[in-house]
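Only one chain is given next, in structure tokens, and it is the form predicted on its own.
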Amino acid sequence: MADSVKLYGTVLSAYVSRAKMALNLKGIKYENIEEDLSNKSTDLLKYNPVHKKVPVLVHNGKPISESLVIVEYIDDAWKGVPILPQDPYQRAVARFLAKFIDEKCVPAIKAVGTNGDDHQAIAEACAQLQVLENELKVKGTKFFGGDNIGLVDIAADFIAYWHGIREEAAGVTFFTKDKFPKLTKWADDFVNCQAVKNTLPPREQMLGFYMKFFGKVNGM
């Protein structure tokens, strides 16, 4: 009997499609569950009790939350192009850097435009940018995850794709080749690649939802 794979989740969210990429990588057909946030429904609430929050992964009815515990879980449950490095210790470096990313990076990001200092915000976020693209140098490679994409390269995707339109709506810019070389090529590369296109939300949906949420944080 086939899998039964749902994923709820809504379509311009970056966490969500951490989940699909993982899925896309491994080949998994799942049914996508589109969900309003402001009116969730009761499955939802049924499967993620505690923090009421998407992408849930619900698999043969056994639910499970948290984008990258989700990439990991995929990871685990089907075989294929593997997520995670085998090696332990390169496994513990993914873990770390992809909670870096979530826990110092993409909040410094977030925090430029919103806080009326952009100048000390953008100086923050250029510093949790440079250690990516420090990785990058020291790697060598494509993707952090090597020849393929991996967990940091997923953990990341809000700075490959979510990240340059919210530029362009905040009208401040400081993601750019002439500092991180390495950093917009790999983020041009990951974009491009056949798993993770088809996850990503209409740049101009995108781009409507991040102009509305600038013009009321500046009052506009």
Contents of the next structure:
Protein chains: 2
Amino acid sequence: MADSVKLYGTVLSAYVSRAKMALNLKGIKYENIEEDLSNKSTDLLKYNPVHKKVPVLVHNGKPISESLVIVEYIDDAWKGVPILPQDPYQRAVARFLAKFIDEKCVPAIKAVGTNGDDHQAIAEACAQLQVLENELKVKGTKFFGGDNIGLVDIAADFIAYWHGIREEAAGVTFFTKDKFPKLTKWADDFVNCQAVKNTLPPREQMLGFYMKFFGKVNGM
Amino acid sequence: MADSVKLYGTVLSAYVSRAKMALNLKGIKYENIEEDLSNKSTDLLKYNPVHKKVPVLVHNGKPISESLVIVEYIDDAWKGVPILPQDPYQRAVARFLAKFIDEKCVPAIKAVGTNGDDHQAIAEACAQLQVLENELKVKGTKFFGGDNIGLVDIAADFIAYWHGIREEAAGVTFFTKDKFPKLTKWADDFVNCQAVKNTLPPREQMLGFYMKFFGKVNGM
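With the form predicted on its own done, generate the form predicted together with another copy of the chain in the same format.
Zooming out: every chain and molecule, the one shown earlier first.
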């Protein structure tokens, strides 16, 4: 029986794109199922009853949720280009940074533009981004994963692509070449990777979404 | 050169105990370094500059932070009893549940007793615990890990031990045999495991801590 691989997601989600990037890296063909989050499918609710969120990967009928768990699963279940480092210590460092991105860095940068005290929010976001800037500086490699993208690069996809569009919509700019020379260069290289490109939502569509989002937040 | 394994932690922390349990399961000897969190050591600040938190495992001079990252590292770096399942899908399920425990379940049960609206907080906590109750029911095994404890059991250590003491201090009880027959039985079995027992803080000391905590919260 041929492998059945389905991905439930939405085109705008940076979390869903993570799963798509991992599938692309391994060269896995999959069926992409676009969810309407305002009217979730019975399949999505059945496959992810705990969170009721995308992405959900369904491999031969078995569902896996949570984007980073999906990325690790894809790395475990399929051979080919490794996504996590092979060395246990480097694996731990990658997992630590991926968790840091999800729990500290992205929430800090998402806090900018959504409340009045932007000065403090920007300082906090920059402090978190500096951790990643330093990491790239110390490693001296093109990607967090080395010569090729890996778990941390995939985890940081929001910073590489979505964040810039969000800055434009919010009218706030702090992720600059001056402040973050390594990280902005990394972002350029990352979005141009073959495995990444076709997973990204069209810029205009994403910008429209954020314009509406900030319009709502600011009561426009 | 013999392996150097140091663990920076505090005896009261359920997160630190996770690392100790994993080390015990693998039979690894380690130096336990008790931190004073009100006056953190320069070592701790050096080894975990991002979060400045315990636990930190230092293996041959290399630091690893974040309790679940440490547990996975220990499983990756040392042979012996496996902590994560070998099957990729079961590994993903274990990682999903461990993440659920940290992000949804434990925060929900910690919210009980810290604000006035306990009725709603208890309902929410019970809904999250029910996910774990159902998981044990479906699996039909003694532990989440099967016959032996694994990643999910270790991740749920707060529920097995700390939570009951917290309930006593807060004067609120909802984690009962009636409501959660499988999960309360699991908790009893878990705290009696050889690898778990000696990692748990003394009951009286923990109770004292929580009595003080709730006294403070309630303005006593």
